[in-house]
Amino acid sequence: MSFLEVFQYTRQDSVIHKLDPRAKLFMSIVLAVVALMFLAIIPLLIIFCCLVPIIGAAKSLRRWSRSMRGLSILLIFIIIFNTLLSTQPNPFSHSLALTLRLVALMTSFSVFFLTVHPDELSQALIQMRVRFEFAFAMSMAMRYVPTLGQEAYAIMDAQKARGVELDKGNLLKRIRNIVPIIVPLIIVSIRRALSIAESMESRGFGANATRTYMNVLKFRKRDWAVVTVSLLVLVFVVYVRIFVPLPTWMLWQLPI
């Protein structure tokens, strides 16, 4: 479960961290985009390598690697089932591709997910006019994501001393032994998510609609700064996508 690390908040006095919640989210969102419009393995890559840049700036680039190794069973598993399945011509870099480019969305969003504490996320979502009420369930969801990975990795621990062998055999087996963690953590998650509801009821949730907020969220000069940035490349890859043809080195693939 290390790759729930990659969307659990981690406290850090970064260039990133200061940034006003709206801004990385457009960053994010820019740069996934970005990833969306590529499948080839060169591009890819070089978007990766800028991704690489901004995971360091936060200061989470140790977080960040454990969550992708964490993930890196099904990055795996989605190369070799879409290349034994693929009608592609070259079956493995269309898979190979297919996973660089998830390996980029995560890291796309991980910078907002790393550096955007749950109080933040609800306030910024507010103030661009969301409902209170959807908001509040964001940064419910950002909070439960830590208590998800403590219960699963006490579930693990649970299993394995009454004799499950979590950590052996071959992939099909290890993708088996995954149903004795994921039925306790659904029924741990309804229980808590019940009880979070009868809590809320008790506190008179929703009674009264006009809300005040202790700290309201204010645009920097950095912040602009990467809003505008972040526009402007958006507007030049979609140019370069849509009226410049690529040149042959960045649509090489392998010969598989």
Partner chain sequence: MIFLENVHFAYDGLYTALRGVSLQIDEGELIAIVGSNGAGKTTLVKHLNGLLRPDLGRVILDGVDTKHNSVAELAREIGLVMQNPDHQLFLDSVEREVLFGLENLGYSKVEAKERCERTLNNLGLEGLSERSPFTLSGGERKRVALASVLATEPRVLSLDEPTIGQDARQKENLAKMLGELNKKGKAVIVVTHDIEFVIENFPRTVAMADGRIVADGPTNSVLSNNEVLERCSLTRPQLTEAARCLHNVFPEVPERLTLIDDLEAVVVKILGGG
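Show the form predicted in complex with the partner chain, please, because up to now only the form predicted on its own has appeared in this conversation.
Below you will find a single chain and nothing else.
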């Protein structure tokens, strides 16, 4: 699951980390939309070449490349299956473009998730008029992912101690072995959710209808700059896409 690393916040001291999460969200969405508007190798490569420096500015190139390596098996699968099953005139180039698009999409959202702390995210949502309860639920969900992982290991230990052989037997047996892990995991999670809810309520959660916040996000000049540039790029690309046909060199395809 190493490819998920690219969606996990890492503490770094970088320009991108310091940006306002709302500006970053806008930038990520623009990058993703731009990637979705093209399905040819050259334009997607150009987008890709814009994304890599951004990841570099977030000081996360190594993490990103590790994730991409983890993803490579899936990417190869996509290429092979699309090439074999596609009805396009040039299936290989088409599936290559699809894969590039997937990588570009993942990368543009990873810029956001890599650099936004869960607390910042919920604060940004609140300031974007999302109700506090929903924003809070979301940051709680993110907070409990690692806890769930630890719990899974503890459950595996408990079942192994009862003689369950998790890594033995044929495929069917291994799949059946998931049951003693997954059932306690779900039950424990539900139990925990209920007890967290109870303990939150007994500590007065929701007692005040209007909340105030200690750290309020503020748009700075650099955030406005990012939003402006993103907006200009978006307008430009949409205009070009609608009114200007792509030059032929941009539609270049592999000869196979």
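Take the two forms, find the largest set of C-alpha atoms that superpose within 1.5 Å, and that set is the rigid core. Positions refer to the first chain, counted from 1. The structure presented is a predicted model; accordingly, all values stated were derived computationally and were not measured.
- Once both forms are overlaid on the rigid core, the distance between the two CA positions of P146 between these two forms is 2 angstroms or more.
- Once the rigid core is overlaid between these two forms, A225 does not reach a Cα shift of 2 Å, moving by less than that.
- Positional change of P91 between these two forms stays under 2 Å at the C-alpha, relative to the superposed core.
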